[in-house]
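Listed next as structure tokens is one chain, alone, in the form predicted on its own.
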Amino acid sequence: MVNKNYGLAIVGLGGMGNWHREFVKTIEGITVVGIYDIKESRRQFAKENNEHVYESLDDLLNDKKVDIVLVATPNDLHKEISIKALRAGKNVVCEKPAMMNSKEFEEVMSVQKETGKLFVVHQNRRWDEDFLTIKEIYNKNTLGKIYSIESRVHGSRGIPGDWRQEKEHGGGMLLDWGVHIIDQLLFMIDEKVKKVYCKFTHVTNELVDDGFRIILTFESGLTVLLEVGTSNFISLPRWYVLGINGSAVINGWDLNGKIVRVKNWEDKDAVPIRAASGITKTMAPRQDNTIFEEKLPIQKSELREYYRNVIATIEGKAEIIVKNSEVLRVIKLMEACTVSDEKETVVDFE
């Protein structure tokens, strides 16, 4: 039980923030007060939806009604507006990616503890449920020591047509899918990182990536590939991960895949099979009497849980899910990963 109905306004309504307009619906709590967006466009799609509309940001902000600010613009603002924001006596709520680079996360930071307001990045995918089922495999050990994992994300229409193709407005693939499936492996995998090898893809867009792939290495041997692609017509798994008594593969975003754990190493009845131009008793696939093949652990998730979090910190009763300290090596991550394909090499990390 919340101790009050918290008013929520969201500055820039498009895509992420009319989603949040109508998903906050959903949770109780919680109620949105208005919105404020520079287009005119917007702003009529609020009023024909009986949205308040604010005039200006300034109003927004002074409008004692606004317990929590929603930053829901491109990229570059989001820094500006969070910390009026913060020093308006407003909580905020800022979508992903927070800032264009560490220094400015870190000057918002510094704001934050002078306010002593919550700031808090909407790293939704942390509730993805492909994501949570590979954590359960990991967690629970299923597969012996793991390691190797690969996560992709794969689509065949290049990058929208907005402020996502320009540079200026932070655009571009590595901010706007990496920032997820980085901050899904570090949150997953308790080491540092030693090693981050990153190729951008410049396929559809010479002004910033449409695609990527980055090699990491951590502490213990541990390497994950990381890939995003917006000119693949043929998709590859979302998810492949190799430990030493089996393998996990999740194919796309509708969890269908399998677990295949070894039974007994040694297959003396190998048969070589014909490969190609030639025969392999290597590649020869195991008898079944020599695996197990098992389900998904399907972990289910509940969305709701990022807002009912947030209103709970606000409330001195939990702790902040979304840690900015978390966030904070993410984005030293994505301008590791920037430095590492401007000199094409493998660049140390932590």
Ligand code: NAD
The other form holds:
Amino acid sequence: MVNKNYGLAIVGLGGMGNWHREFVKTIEGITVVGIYDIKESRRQFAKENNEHVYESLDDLLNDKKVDIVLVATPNDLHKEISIKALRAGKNVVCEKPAMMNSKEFEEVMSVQKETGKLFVVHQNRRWDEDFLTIKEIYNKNTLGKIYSIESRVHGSRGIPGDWRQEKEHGGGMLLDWGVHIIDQLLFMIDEKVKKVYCKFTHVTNELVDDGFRIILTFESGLTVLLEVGTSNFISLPRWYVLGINGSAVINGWDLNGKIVRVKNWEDKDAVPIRAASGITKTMAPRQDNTIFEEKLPIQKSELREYYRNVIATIEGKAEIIVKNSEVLRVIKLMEACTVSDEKETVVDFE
Ligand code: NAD
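Right, and the form predicted in complex with the named molecule of this protein, after the form predicted on its own?
Let us now look at the entire complex, which starts with that chain.
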């Protein structure tokens, strides 16, 4: 039970702002009370959809019906709009990446403390079922000690031809997709990241990264490869996880994949196989009776939990799930990635 109906105002009714507009309709206790967008076509779209349209950001912030401001503009505007909204006494849900850098984020944090209002980032991909399935495998130790995780997102359309191609607006794939897949990893693995190596790609774009490869080394020696590609006409699996007793793969968003585990380490009858211009015993497939295949422990999720948690936190009944300290750590890791790419070196992190 929520105490009241919370009014949500959307700043920036683009692709994602509109996704929130439709999504909150399915959640009890929260209603869209209006939108503000600088683009006439988006204001027109809102009117056609019977939404109240504010004349200015100040007009929106002066409306007492607004309890929560959703910031869904291009990335470079998140800071300014969030600070204004907090100072106007509003709670803020801010799209990812929270800010352009850690300095901006710390500035917003100090205003948040001053005002006592909620500031929370929309790291919605913590609710992705592929991620939650890998998290389940990781937490349950299904594969034995995990020593390698590969998390990839591949497309072949380059970067969308909007502000995502422009550095000054926070374009580039590290800020776009990197922030999600780094957040997932840091949320899942309760260890320090010791080393960071990153190489950006510039296949279609010189000014911003259109993809990257990041290698993280955790305290225990666990290695994680994070990869985003936008010129990949053949996609590699979304997840590939190796433990000392087995491997897991999730191929794509449809959660198709499997686990293969060892039943018996002894595989005496291994005979060399022909491999291209030679033979190999090392790479010969195992005998069927020494391994077994399992289905993935598919996890179901409920993304409405995100907004329910926002409301419960405002009401003092819950702790926020997406914590600002976690968001800051992700931003700092992205900064380490940029340093690594620029200097072509491994960077010490924590
Ligand atoms: P978009 O370009 O489709 O929409 C941005 C909107 O902001 C546009 O309608 C634009 O007119 C408006 N705008 C620009 N300046 C403004 C201002 N000063 N005041 C009010 N409105 C303004 O972009 P998008 O894809 O919707 O991305 C918006 C944000 O959402 C970005 O931060 C992006 O990273 C994030 N996003 C998050 C997810 C997710 O899964 N969490 C997915 C996509 C985008």
